[in-house]
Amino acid sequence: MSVPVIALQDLRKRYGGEGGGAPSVEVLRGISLQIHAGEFVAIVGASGSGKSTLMHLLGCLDQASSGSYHFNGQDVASMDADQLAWLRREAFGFVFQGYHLIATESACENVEVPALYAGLPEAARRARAQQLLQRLGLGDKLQHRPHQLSGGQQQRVSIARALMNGGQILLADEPTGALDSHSGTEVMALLHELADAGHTVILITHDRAVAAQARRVIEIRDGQIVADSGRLQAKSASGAGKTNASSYQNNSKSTRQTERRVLWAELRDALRAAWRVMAANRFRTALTLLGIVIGVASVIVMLAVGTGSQQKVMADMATFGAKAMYVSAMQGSSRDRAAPLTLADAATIRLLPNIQSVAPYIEGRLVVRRGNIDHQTEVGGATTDFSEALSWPLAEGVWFDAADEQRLAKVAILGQTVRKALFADGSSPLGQDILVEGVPFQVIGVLAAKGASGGDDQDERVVVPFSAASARLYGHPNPGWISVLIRDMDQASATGDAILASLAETRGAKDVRLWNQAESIRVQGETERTMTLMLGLIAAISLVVGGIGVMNVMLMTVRERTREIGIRMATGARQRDILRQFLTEAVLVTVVGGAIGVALGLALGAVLLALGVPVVFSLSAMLGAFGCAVATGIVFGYTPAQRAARLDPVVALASE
């Protein structure tokens, strides 16, 4: 005698009776049964007799409470979840009373599902699905959705799906129950053809007339077999008895080799399914996307505005050099006037570490004249280090040099405001003479525009050599302040302390004050960065809120598509396949929302720029916001996806 493909021994199934809940109910009470390859068996019984429960056990959709189930001689109880999924995919084909087709997929795509999880290449599975549908008379319905097909046509699609991976054993649960008589006759004729071709057909029905068409009839009542017409000679199906768990083990190497191909195929299928679900629920999808879009856009805009404001503030503060410090004498009382600064003080500062350049500056408000135009402005005497120390380049002309310093040269450099006042006729000032307090000076250069800072017009000045200013204009060599340019901004505070300590020692008193602009800019920069980060974090809260919305929608989606999950499991999907399916859908939502959010953020930033708001876009901020959106989909989509993967196939199939 050949080994039966299915052998049941004292199989029992109980529900309830655990954890103090509902009382235990035994649905199957000691089923012992053998079915050989190629048999056409009908299991008949009234509603509630346990026949559907038996089918779920035979198809490895459910597990028995006790007893044994051997498939091709191997105990099914010893198989893990992946082996059971593999067995459902490779050995069984399910034909359900309610058809159980995936509503968003076409007829051809529904038939392809088992081959998708088996790793069959796309072209091969598409060709086989089309061949099966054409064989069943649905060649012109390949792209029709289930709602576009009649009941009989949907049942034929279900049969084609059952045959997709070979369908060695067909489990048909009331396949004619929801059909009219004509369609029911067609379906039964198909099952006869398949039985004649060598497939093992197990028909579950309550209709004795339908059961009588099988070659073997088993009657079940109250969970027990009460009649069995006996086994007739079965047709021989090629390879019908070769699908077992050992085949799974033997094929594990090839399974690993095709895992990457299966992964990409499933991802494409998941993306297609996710897109169709999003399109079918446009309003809900839009509301879900809204939180992600707002979150991403707000992160981009707030960081751009924060960075732009930071740079503007830094630029304003760095008008006279980002790494500059300024030393001046303290104001003394009317009785005890403070000693003025001297050039020796500048020399003392120049010797300290971290000092790049030192520029003493003597200044006062004087009248300058050109022709009959008088203009009062600030006239300063500076050394050749002025341009570097104050980061103030020339717009045109040349700077005076050391030789001009030594010979007290009467040369001048104009600020932009003075140039406009004295040369309103548009002529070039270079080479022309002006009078400064009646002393003629030749214009050799024009400073670059600085603009206003702290309410003062920085371009309202004339700069002449320090020696000429002290001897020809002010009558003393004492600078009003000394500009100091440092090398390392991080050492600004220590350098400032060193300047004060050195001058206190050489001057014999602590009578100077220091405006440490470099330290102020550094602190201001850190403050602005902190504020920008805070703005970004506040905006990121929107992403979290959007993520919660994604989780809620995905949980709702899992509930709505529970039957689809059961269908996929019945056709061979593993838990990780279902997990991947729904996780992909969650990520797709956030990817679409993230992309729209980036576009919206750029658009809003462009509007702000047009309104004069300082905005600086950051590629890292955009990539970070988009990456956080995708991560949100993974984090908040995992729990719903995991819940979907852990559903019981039988419970999932029975859901509405």
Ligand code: ADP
Given for the second form:
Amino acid sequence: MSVPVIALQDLRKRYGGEGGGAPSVEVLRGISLQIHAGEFVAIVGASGSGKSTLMHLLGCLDQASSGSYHFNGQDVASMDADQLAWLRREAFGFVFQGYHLIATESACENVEVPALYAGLPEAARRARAQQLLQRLGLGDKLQHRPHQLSGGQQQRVSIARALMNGGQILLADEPTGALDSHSGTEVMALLHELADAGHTVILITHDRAVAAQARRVIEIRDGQIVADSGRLQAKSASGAGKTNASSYQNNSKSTRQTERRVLWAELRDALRAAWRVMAANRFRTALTLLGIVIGVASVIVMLAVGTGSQQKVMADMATFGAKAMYVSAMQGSSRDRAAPLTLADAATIRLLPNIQSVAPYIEGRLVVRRGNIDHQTEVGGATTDFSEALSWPLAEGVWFDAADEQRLAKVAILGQTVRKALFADGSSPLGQDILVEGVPFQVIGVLAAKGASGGDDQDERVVVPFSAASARLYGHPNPGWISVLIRDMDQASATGDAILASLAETRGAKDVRLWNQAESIRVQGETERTMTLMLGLIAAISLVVGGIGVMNVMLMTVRERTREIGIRMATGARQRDILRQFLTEAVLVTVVGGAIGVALGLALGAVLLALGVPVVFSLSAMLGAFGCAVATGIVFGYTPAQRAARLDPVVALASE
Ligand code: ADP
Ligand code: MG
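Based on the form predicted on its own presented above, generate the structure block for the form predicted in complex with this ligand.
Let's see the whole complex now, leading with the same chain.
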């Protein structure tokens, strides 16, 4: 005697009773039954007698309250969720009264679903699905959606799906219930054919005439078997190869390659499904995307503009070094003139802490001449500290030294613009004489080019020793400004205060002005940091808002597609397959949103750039914003996906 494929012993199923308020109802009351491979069994009974409940138990979609169910000799109660999914996938094929096709997929894709979870390569999958549909007379309807097919055709599609992975045991619950008599006859003929080909067919019906067509009829009433025509010994165990549940162990270990293929196939299937859902609900999708798009785009634009303006300010300021300060006398009114700066003031500053160097500068606009070329320019008297204090090196030649300073030496250093004006012939200015206000000065050096700062050409300049400028050119010893270089940037503010305080004391009045470039750069840096923090906050908020949108839509999707989830589970999807699918959908939304956001950010930045706003794009900001968007999809998509994966197959299938 062979082992029965299905052996039930005193199987019971109870609904309710556990705290839910509803009284406990025993729907199946002790079913004992054996079905062997190759049998064609009809289970007949009135509506409400428990037939569907029994079928769900047989197909491992649901668990019994008590009693035992052995499949090929192995206790089903000992199997975990993945093993049950494997049984549904490899051993059973379901045919439902309501067809249960996935509405958004074509006939061919619907038939392929079970093979997808079995890891059949795409080409083989497609070929087999087409072959099955052709065999069932639907060769010309491969690309039709379920709603484009008649009931009989849909039922044939679902039979093809049941056969996709072999379908050794076909479980058909009222397969003709929703069909007209002609289509019903066709479907019954098909089941006959399959039974003859060796499939075990379990047909559930309330219709005695339909049941009578099976080789064995089991009658069920109020959850109990009341009649069993018994097994025909004829040509039973001949048929299709067995599905031994214990082979699951081997199978699950079999190949990592298969697993990877399943992963990839599922990913593509999930992407395709996600894309269709997004396309079918365009408006909703657009709204969901909007949050992500705005978040990503705003981060990119704001950072680009922030970086751009920061770099511009820094570049402007860096002209004279970041650690510089300038002291000048206040203008005062014409009646109450402020006292000019003196060299004593420079000496006072030099004694303060955190001072690197102090360079007084006496200035005015004068005419310089070489040969017959006259050129009006800024002529400054400076001490030997000039170069260091203003971070301004020479391009060629040498600086004047303390001795030159002492003896009021008539030596000059030219700025690049002056050099170009006076030595347009390209000859070297070094060692040559020029006239400054008629006084001959010998050129000993040329300053490095500085460019424009604050709208002034800094290279429009001649520098001579302070003493010489004071005595020979201007006739007074008062510097126009004093340039100060500090050591420690962090104390810029304190040093500035100290300078003002000590000058107020020595001069007896608060009549100098300090331009604290070091401090403004430091403040700028701090502002920048605060800005970055704010931007980060805005980005985080908009991404969270976007994420909530994604989560909301995913929860809606899961609710709307509960039946699809049930169908996928009935055809063998594991929990993790479902989880993966919905997570993929969530991530797809955020990937698309992130990509659009990056594009939009770039476009807005380009527009600003065209309008003259300094914009500096940063790749890391773009990648970061995009990455955050995708991470949001994973974080906020997980809960809905998990909710989908944990659905009970029977409950999911029953939902509308
Ligand atoms: P059939 O398929 O024979 O018409 P079912 O197996 O669908 O009958 O249902 C048998 C009985 O079990 C019915 O009385 C039905 O109301 C009850 N039932 C089915 N599913 C549930 C459920 N999830 N919760 C409570 N009662 C249920
Ligand atoms: Mg039913």
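Residue numbers count along the first chain shown, from 1. For the two forms, the rigid core is made up of the largest set of C-alpha atoms that agree within 1.5 Å on superposition. Since the structure is predicted, the reported quantities are computational estimates derived from the model, not experimental observations.
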{"item": "Large Cα move at Ser78 between the two forms, threshold 2 Å, rigid core", "value": "no"}
{"item": "Yes/no, Val463 Cα shift of 2 Å or more between the two forms with rigid core fixed", "value": "yes"}
{"item": "CA of Pro146, rigid core aligned, shift of 2 Å or more between the two forms", "value": "no"}
